[in-house]
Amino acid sequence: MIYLDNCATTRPRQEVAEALAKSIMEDFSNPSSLHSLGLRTEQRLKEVRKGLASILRVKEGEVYFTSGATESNNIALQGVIRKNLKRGGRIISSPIEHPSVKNVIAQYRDDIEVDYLTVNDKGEISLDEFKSLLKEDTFLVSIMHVNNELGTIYPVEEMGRIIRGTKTRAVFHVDGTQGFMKVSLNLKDIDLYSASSHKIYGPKGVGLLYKDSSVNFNPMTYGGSQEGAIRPGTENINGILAFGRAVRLMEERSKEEFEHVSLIKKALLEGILSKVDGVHVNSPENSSPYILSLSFKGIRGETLLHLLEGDEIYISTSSACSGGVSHVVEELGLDKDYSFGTVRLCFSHENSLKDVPYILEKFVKYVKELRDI
């Protein structure tokens, strides 16, 4: 099996799976319970939070655990938007955000003004345009760190510095789902940051939200005092502990893995471009090495996906949260002859350079067959 759909989800590392299984049996107590078992579980929860805060270089009390990046994005965005509804104002975002950002903002379009940054055919934005859109009444900026379909890396650190240098009350949110532990980032000028466990070889159903202590808003849901009442309800302690293990392993191996996936992406891209004509590369040159988006002229990406699946090569056409031609691909302005033939390849430490010739062979074969049909 050659699995190239790692943007949708990754296979948990063996060490993480073992940590999760062990935790389910040993850390079953509720971390809010006052007895010794509960206190022991609470201490383990604190250790993971402390470790994540250290990696993110933020305060321990600014890290909140959630069910994943979608919930983190909702808590962050809806918290800020609802706080500003009566006062009014503007939001800046891009038209190619993940649905958990794009659709949240869309829910409030009748009550607030939204300024969308222009993106080029690689999904890139202009900092000059960003500066021009930033007004005194802009209260929220939400931009992803790495685009989940294209791999485009956004200059979020510089955007944060720009916001800090202007007379605006804007809170800056970054969706870090595809960048967390993969592409370096300093959160110094970022107020809110979302991440997910299952994108870095951890279990599903757990993620984090970094919220700067200066940002205050009411929660979306109400209940107990867990997670500072920002995300009430009994914590997924087993998932959190396994998430912590996944993060530690990524920290130890990130440099080696970054170089590894860079080589695979380069070899695969060069091979496809040399053997197949009518290919448009959607990913920018300096994109995340984990993501490669290609559009093949005159074919259907979904059909190519299923043909490759027959040889146990697993790819995707777009985000797992989208269907058909995604809103991201539509914004690139591609001709329909290309846009319908868009596929996404996402790499991990499990992929091997030795597999590249086989992958190329199958791509060449099936693209030719589909075009002949």
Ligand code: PMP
Given for the second form:
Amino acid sequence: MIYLDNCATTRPRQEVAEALAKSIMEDFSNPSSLHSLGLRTEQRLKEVRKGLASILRVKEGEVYFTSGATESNNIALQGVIRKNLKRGGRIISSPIEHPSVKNVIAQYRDDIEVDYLTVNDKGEISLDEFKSLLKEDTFLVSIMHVNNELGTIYPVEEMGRIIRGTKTRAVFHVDGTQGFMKVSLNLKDIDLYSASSHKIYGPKGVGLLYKDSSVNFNPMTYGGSQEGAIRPGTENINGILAFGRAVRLMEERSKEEFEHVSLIKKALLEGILSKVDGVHVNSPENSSPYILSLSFKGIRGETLLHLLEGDEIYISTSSACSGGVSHVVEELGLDKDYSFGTVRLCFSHENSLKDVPYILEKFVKYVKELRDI
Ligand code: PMP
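Okay, that is the form predicted on its own; can I get the form predicted together with this ligand now?
Following is the full complex, with the preceding chain placed first.
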């Protein structure tokens, strides 16, 4: 099997699966319980939080565990938007955010003005346009770090500095799901940051939200005082501990992995461009090495996906969360002849350079066959 759908989700590492299995039996006590079993679990939870805070270079009390990036994005965005509803104001975002950002903002379109940044045919934005859109009454900016369909990396550190340098009251949220532990980022000028465990070989159903202590908002759900009461409910302690294991392994191996996936992406891209005509490369040159988006003229990405699946090569057309031509590909302004033929390849440490010739052979074969039909 050649699994190239690592943006949708990754296979947990063996060590993570083992940590999870062990923890389910051992760490069953509620971290809020006052007895020693509860205290032990609470201590373990604290250690993971501490480790994450140190990696993100933020305070321990600023890291909150959630059920994933969708929830982190919702808590962050709805928290800030609701706080500003009465006063009103503007939001800046891009039209190619993940649905867990895009659809949250869309919910408030009747009450709040939204300024969308323009994107080019590779999903890139302009900092000059961003500066011009940033107004005194802009209260929220939400931009992802790495686009999940294209791999485009956004200049979020620079955007944070720009926001800090203006008089706006804007809070800056970054959806870091596809960049977390993969593409380096300094959170110094970022107020809110979301990430997910299952994109870095951790279990599903766990994520994190970093919230700068200066940002205050009400929770979306009400309950106990867990996670600073912004994410109440008994913590997914076993998932969090396994997430902690995945993070530590990523920390040890991410540099090596970055180089590994860069080589695979380069070899595949060069191979496809030299063997197939009529291809639009949607990923910019300096995009995340983990993601390659290509649009093949005159074919359907979905048909190509199913043909490759017959040879146990697993890819995706765009994001796992959308069907047909996604809103991201739609925004690139490609000719329809190309946009329907969009596929996304996402790499991991499990892929091998040795598989590249086989993948290329299958791509060339099926694209030709589909075009002949
Ligand atoms: N944001 C981005 C950029 C993503 O790629 C994803 C996952 N497809 C999410 C948010 C949602 O993450 P989760 O599955 O953890 O809710």
